[in-house]
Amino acid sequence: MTGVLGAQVLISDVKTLSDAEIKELRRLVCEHLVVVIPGQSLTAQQQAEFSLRWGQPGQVPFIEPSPDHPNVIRVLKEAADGNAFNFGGSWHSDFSFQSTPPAFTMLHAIDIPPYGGDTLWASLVAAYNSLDQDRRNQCEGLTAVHTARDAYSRKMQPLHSGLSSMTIVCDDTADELEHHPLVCVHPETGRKVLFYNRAYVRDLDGLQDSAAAPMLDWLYSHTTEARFTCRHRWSVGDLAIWDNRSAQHYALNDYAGFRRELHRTTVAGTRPTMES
């Protein structure tokens, strides 16, 4: 898809895969960061069972699943939501603030608008291999504090009840703190990844309070660099995995007075460390 992240990978049926394949596959998510397979059809109970061949479903919190599936997530803006909040909008890794965070997220397109509604992903293994060493030294001592805060607590339920078909409960549970490493070292690739997005992140442990500040400030505009993105255009029936540990992602909020509906599943992750 770019030079840095993200590919195509052409299957007629994801439902038929063998073991082998599935191995396959997601060895190219892990190289990759970001797959797409178009042309897919799936329920929701057929997508919980291809995400269960990954491993274990992750944990949601906050977010009523699917009627029609306990581990699926509709995300979903009615037309009617006009300029309402778009859920996912705004840089993140999935659910970061928790202690095992997902390692990968796949989402299946349902009914996409005639336009908007993209998909921006960056490689925060880019992120990481273009820092100078000076950089890398002081990234690596650093432990990132991650938090629901700012997404999922309390003050923030009015604008997630703007998604009239998305049932979201904020709670105080979102104002409990995460402590990661800020590089991590990936678990099946053994790359270093810098571990860090804005949603989640909001402290650096290892630096004074003044200094912080500007360098999450710093973190945010060097991640979001355009030369460490790339961008997906939705197609009824495309069906995206990507890495968690490894890419950060945001949904385009601009779509107001269309319909946008994929199915969401996640596959648990391990405790992110800077052990190889």
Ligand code: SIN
Second form
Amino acid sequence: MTGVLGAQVLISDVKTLSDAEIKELRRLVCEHLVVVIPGQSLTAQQQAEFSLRWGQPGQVPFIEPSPDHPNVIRVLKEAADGNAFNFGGSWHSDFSFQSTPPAFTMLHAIDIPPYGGDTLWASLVAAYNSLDQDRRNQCEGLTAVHTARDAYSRKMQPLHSGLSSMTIVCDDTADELEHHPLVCVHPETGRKVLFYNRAYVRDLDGLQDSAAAPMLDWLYSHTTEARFTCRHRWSVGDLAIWDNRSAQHYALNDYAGFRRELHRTTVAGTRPTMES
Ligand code: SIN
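Could the form predicted together with succinic acid (SIN) be shown next, to go alongside the form predicted alone?
Next comes the full complex, this chain leading.
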């Protein structure tokens, strides 16, 4: 899709893939960070079954699952929801505040607005690789403090209540803190990743308080530079699969007055680590 990440893979029907083909697709997702497979027809049940072939379902806090399947979320903004805040509408890696964040996310496009609602991804591998040695050394000495506090704590409930067809229930567990190394080694590719996203990384251990805020600002502007990103214009039937361990993403909210629905599953991951 761009020079740093993203690929389109043509498969007539992902439901018919052999185990060897799933293994190859997984390798492609780990290599390109996000893969889009157009033209897929999947019920919620079939998407959940396909996802299960990649690993156990990820744990999903705060968001009520689809009535059609307990492991599927309907990412849905109705036309009447207007300018309400959209699900996924800030740079994040899915649920990085968990001790074992999801390895992969799969998003299947059901209903897409005539314009807008694109998704952006940014490579956290390219963001790391672009650093000079001094910056690498500095980042490798730091631990990121992840929390859902500024997304799903009780005070954030009004932000989510504009979505008439998604039930998002904020609670006190959002205030919990989880610590992950700022530079992680990807467990499948061995590549180093700058494992930062602004939605959930709210502090850094290893720096004095006065130094943490400017470092967090720098991480945000660095990891979201245009040169590390790709952008996908959805069509109905697209299935995007991405690697949360090495990419962050952002759902644009520029389609007020139109309906957008995608079905999401996640695949459980392991604890982020610096060990290769
Ligand atoms: C998400 O953040 O999981 C949703 C992304 C999107 O709707 O494009």
